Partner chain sequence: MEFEAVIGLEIHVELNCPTKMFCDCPNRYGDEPNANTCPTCLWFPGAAPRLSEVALEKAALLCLGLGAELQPTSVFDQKVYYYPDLPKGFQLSQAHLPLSRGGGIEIADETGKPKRLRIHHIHMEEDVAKLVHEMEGRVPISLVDFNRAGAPLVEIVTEPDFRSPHHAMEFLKALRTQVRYVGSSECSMENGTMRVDANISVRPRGTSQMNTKVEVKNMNSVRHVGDAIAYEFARQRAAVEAGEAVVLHTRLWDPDKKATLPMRAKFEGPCVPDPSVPVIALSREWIEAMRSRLPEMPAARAERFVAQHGLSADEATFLSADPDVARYFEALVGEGIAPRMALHWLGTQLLPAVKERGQELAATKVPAPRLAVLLKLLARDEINANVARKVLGAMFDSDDAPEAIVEAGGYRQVSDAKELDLLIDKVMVEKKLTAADLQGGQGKAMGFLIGQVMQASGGKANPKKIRELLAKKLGTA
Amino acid sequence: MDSVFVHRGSETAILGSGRLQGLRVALQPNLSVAGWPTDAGSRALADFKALEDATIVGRLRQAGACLCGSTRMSEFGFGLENSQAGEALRTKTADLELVLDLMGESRLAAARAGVCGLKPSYGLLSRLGLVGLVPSMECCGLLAADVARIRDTLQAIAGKDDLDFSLPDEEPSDLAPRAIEPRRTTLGLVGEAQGTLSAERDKAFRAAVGKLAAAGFAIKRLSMPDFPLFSLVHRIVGSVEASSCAGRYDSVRYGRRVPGARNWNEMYLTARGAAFGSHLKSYLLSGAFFQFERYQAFENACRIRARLLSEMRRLTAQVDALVSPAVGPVDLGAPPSLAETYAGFASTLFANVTGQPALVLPAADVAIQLVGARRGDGLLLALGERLLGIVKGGS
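Structure for the listed sequence, which is one chain, in the form predicted together with its partner chain:
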């Protein structure tokens, strides 16, 4: 076992004959591949092997992709602690990675590895076979060295799944490449979304925006005073969903029991106590606290989420995409607290709350994040392709 992969695929023969012929795809052990260990990075699922392929895994195979392995991930994909996301690309052992994006993990892993990372629109990818944690916010992100590869893969795996009723009943998104005319394209800068950048990064981001303006893009400055509420809403709603989602890990049907429990209640407590790491535990406890003790706060968070969604929709409608810096969590050298984790994803998690597509592009000193209207993934990818050449040049 190496430091990046927890499981290596043994497939050498290339199945199918689709558009992804020979593409080496690395995924995470939270996406079901029949027969592969699928523990989602948690002791709660130690030794669990997937029974069937996830829908999007089946589609990858159909398109001729080669599943080269699953990479080390944080527990249930929450945060980037111990995650090796992006490393298979950086070490060139894979051509594309699928990484769960709960609050920006896939995008910030891309920034970290110096590659492109897309979190597609919510509802674009089937969730069947995904061992998730926050169903209403998470989505598999796609990482690759260039945007075209992300688009090819997305075209192969996106769309309706008769086995996943949670996908909205919508027309398929138009993901085809399209020409971008800078002079007819407006990019929005939401002041509050830029957070507090170091002087160096601030300078880099300004420089990047300057290049875009020089290339002819119209830059529109926007404001959303409620932007800081995204973190709060994500933290409350996300932790409540996580608490519900983790309820099934009770060691009754699978998972490990701790010997010595005198009754089922003790069995639950000891099994769950041994199964989850402390970081996830604090998240689950936070969710249980809002469920059982502060339900009103949860209801308020749901209401605020709806309001944030419509405010964001209004802002996004004025431009072709929003541009902001994507700044990853600072490595503190110690396991982060919940607050520190949330602070680390402050620049990305709003797209999880709203379900908008978000694309991170590598650039010198600071990664650039583009966020489009929901289901505007096609336009966003085209924009990304165009912008990448402009901003990548360095300062």
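Having seen the form predicted together with its partner chain, can you show the form predicted on its own?
No partners, no molecules, just the chain.
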């Protein structure tokens, strides 16, 4: 068995004139493919096989793509521990990967693999057939060696889905290619979003921004004093949503039933105790605490989230895109705590809270993240194409 894949696809591309004809796509086992194992990296869904294709999968097939296999993932996509996201691209066994983005996983996996990674705007892609964890923040990310391939795939799979009632009733986004004129384009730097970079990475990020300025892009410095609250909001709201979603793994609807329970309450407790790994359990327990013991803290977090969204809209209205470093979690050699997990994704999770599109571009020493206004995916991709050669050392 290939170390990257937990399940190898055997299908060939459908003959036809689809825009993705022959494209080899790897995905994670939390996206339903009829007849394929769909365990989302968790014991809770061990041996479960999808009964039908997710909407995204069906659209990939209609466009002529070839599903080459599902890759190893962290439990329900939370964090990057034990994840092989990005490896199918790095080893050239796939042309594009679909990776769940809960707090920046797809983007940091792209940075790790030296490729491009997009988290689309929330509501642009159907979630039907996705085994999720944090419904209001998660999105299926796209990884590829170049931005054009991400755009082509996004055009094929994005759009309304009458079977997904979570999709906002909005007009389709314009994803068509467009020209970018540097001298008419302003990029924003939010000082608080740069976090605590090491001296070496700070120097590399400043050098990358210097290249953009030298290419003619206007650089505007912005401030958002409440930026550190994004992490707190994500942790509270995300854990409550995760705790609620995980309630279905009770050995009645989903999950294995552990023998020996004397009543239904013991059955639920033992089933859930056996279903999840320790890292995810700590997240679910945190969510249960805020849901049942400190509900006011959850309500306050939701109010703060609304305020942060308003503030972010004000900032993005002043520029064409925000630019920030995309710095991944440090390998500590041991399973991370929740605090360490959130510290590792501090540079990316704000886009999940706001639903904005975020694109990571590979660059020397530190990857560059572009973040646009929600539903501004087309402009963001065009900027990414124009900037990719610059930050990698070209022109």
